[in-house]
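Consider the single chain below, provided in structure tokens and representing the form predicted on its own.
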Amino acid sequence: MVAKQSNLAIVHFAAQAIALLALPIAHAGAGDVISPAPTSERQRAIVHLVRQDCGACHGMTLQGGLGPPLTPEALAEKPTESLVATICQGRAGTPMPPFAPFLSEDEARWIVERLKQGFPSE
């Protein structure tokens, strides 16, 4: 009887662990890539970089300037992976520089995800 209860406890624990692991996947849309979030310290540095460096062309409020707006409305229909590539590799023939020397691809994806939600302020 004790062994049977122990097995039930293990099965219950395993089911909960699987449900917790699947939670982020359940909230992701089809085709979304789940990337690890930068540390909170790195997030603050990235927010500062986007507000200052990207803001120099896209406007300090990211509403547009020399570059197009980086608002949720402006980016809603743009594929995430295309935006990640633009951040990392820049755009040839435009003033958009590559940020790959300063950001990882996961960090670029984190930026795109935040931009599509409404970028945090500093």
The other form holds:
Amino acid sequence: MVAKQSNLAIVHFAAQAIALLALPIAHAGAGDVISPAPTSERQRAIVHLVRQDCGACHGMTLQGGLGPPLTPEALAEKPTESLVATICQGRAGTPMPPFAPFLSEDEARWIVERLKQGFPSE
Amino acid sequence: MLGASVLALPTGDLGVVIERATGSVLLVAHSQPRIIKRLEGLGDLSHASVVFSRDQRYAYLFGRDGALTQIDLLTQQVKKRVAQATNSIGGAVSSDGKLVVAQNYAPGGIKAFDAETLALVADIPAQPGATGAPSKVVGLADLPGRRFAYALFDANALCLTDLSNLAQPKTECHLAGKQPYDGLVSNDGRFYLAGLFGEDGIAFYDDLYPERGVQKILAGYGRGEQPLPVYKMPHLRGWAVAGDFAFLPAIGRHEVLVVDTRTWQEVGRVPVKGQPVFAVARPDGREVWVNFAFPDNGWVQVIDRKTLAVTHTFSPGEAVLHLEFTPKGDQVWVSARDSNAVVVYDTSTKTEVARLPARAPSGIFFTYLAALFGR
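Form predicted on its own done, so how does the form predicted in complex with its partner chain look?
Below: every chain and molecule of the assembly, starting with the one above.
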């Protein structure tokens, strides 16, 4: 929670490095390995993937399309880990496909955290 | 309107290319492939599509943000813009050219506008789906006689709306199958097909025999195999009906299904590079060009109508989103989003003849589509 609140207070670009440092701590339970945040180059690729390819169904502005909106308001009540699972494994009975072939679980968590804050534009 | 300062271009040579990420469009000409002008400030165009007025003067642009923009191709300016919904996905023009109809995801339904003034003339909310909200509308297509066919993603229905009397629009809906994701009408405005995401099969309606209702074709085409994940829904609008054959996407399979349109039985399937998104028949019906969903979206393949085999494979650029033929198919324009280019091929030699710079281009639409059902 501490990490999340500090993230919210930060304007995204300049402070992204700080936010990324803070992120893994929020998830570090007993026995967890603190995984490194994606490199900045990888972050750009992931943001592009989310905006452009997830955007095929969820809208490039993430306001929703055939798939539901992915705005901070829409995701506020949804547990992070279930969203991470949805990204990685897809959701049966819906068109949501699994992205595990293209994203690690940590990258999916990085996406969810950012979606909840308001996703970077590029 | 044609002042001395306006360069008059024959609209039959023009088209619109969507620049999806920047809310802009390019007005283009195809006889000599070139960009005429960029129009900006058109909202969220991340899934935008265009239809044209019957006289090919106006382009109607439907934005993801629900805006409907009327672009005057003679003056190359926006004539009118209305916020008609909060999430729109496309539209169609009535066979008499008088109405332009929007299909909306939110609020789910269709809305009809006067094609000249964009005044709202009919509002038809969709039946609710499981969540209670009006269903998202997919696959809107015009039928003869001011009628429209469309499908309801959330309500598993195929609907027909008759707007011949605007004071009393008539809508009837039929159960069609699970999760229709898009639809198309055949070139003669007779057969309407809706692709189903939630089951193997295609909902089928024959407008010559409306009493037969909605049937299903290609039921069980997946043969019980586990479907592959679909990273982008196929788009049926513009899908290929070539001669006696229709080429249809297999959902969750890297195949194009081939159906005989006299019997609507499968006559073959063509293995391809990925999940097909668009398959478009060259206007002479001798070839079908196909592009693919992520992560295979760098490829374009050509299927030969006679042999039902892939004859050519191209990589025009990164993230190929759409392709559209010139009126008689001598050239095809291909948008490569991540290469920021529209690539033009000569379809007989299969060689690149032009590469136009465009910002994250997606849909390509030429004015001749005004004369076709469902386009």
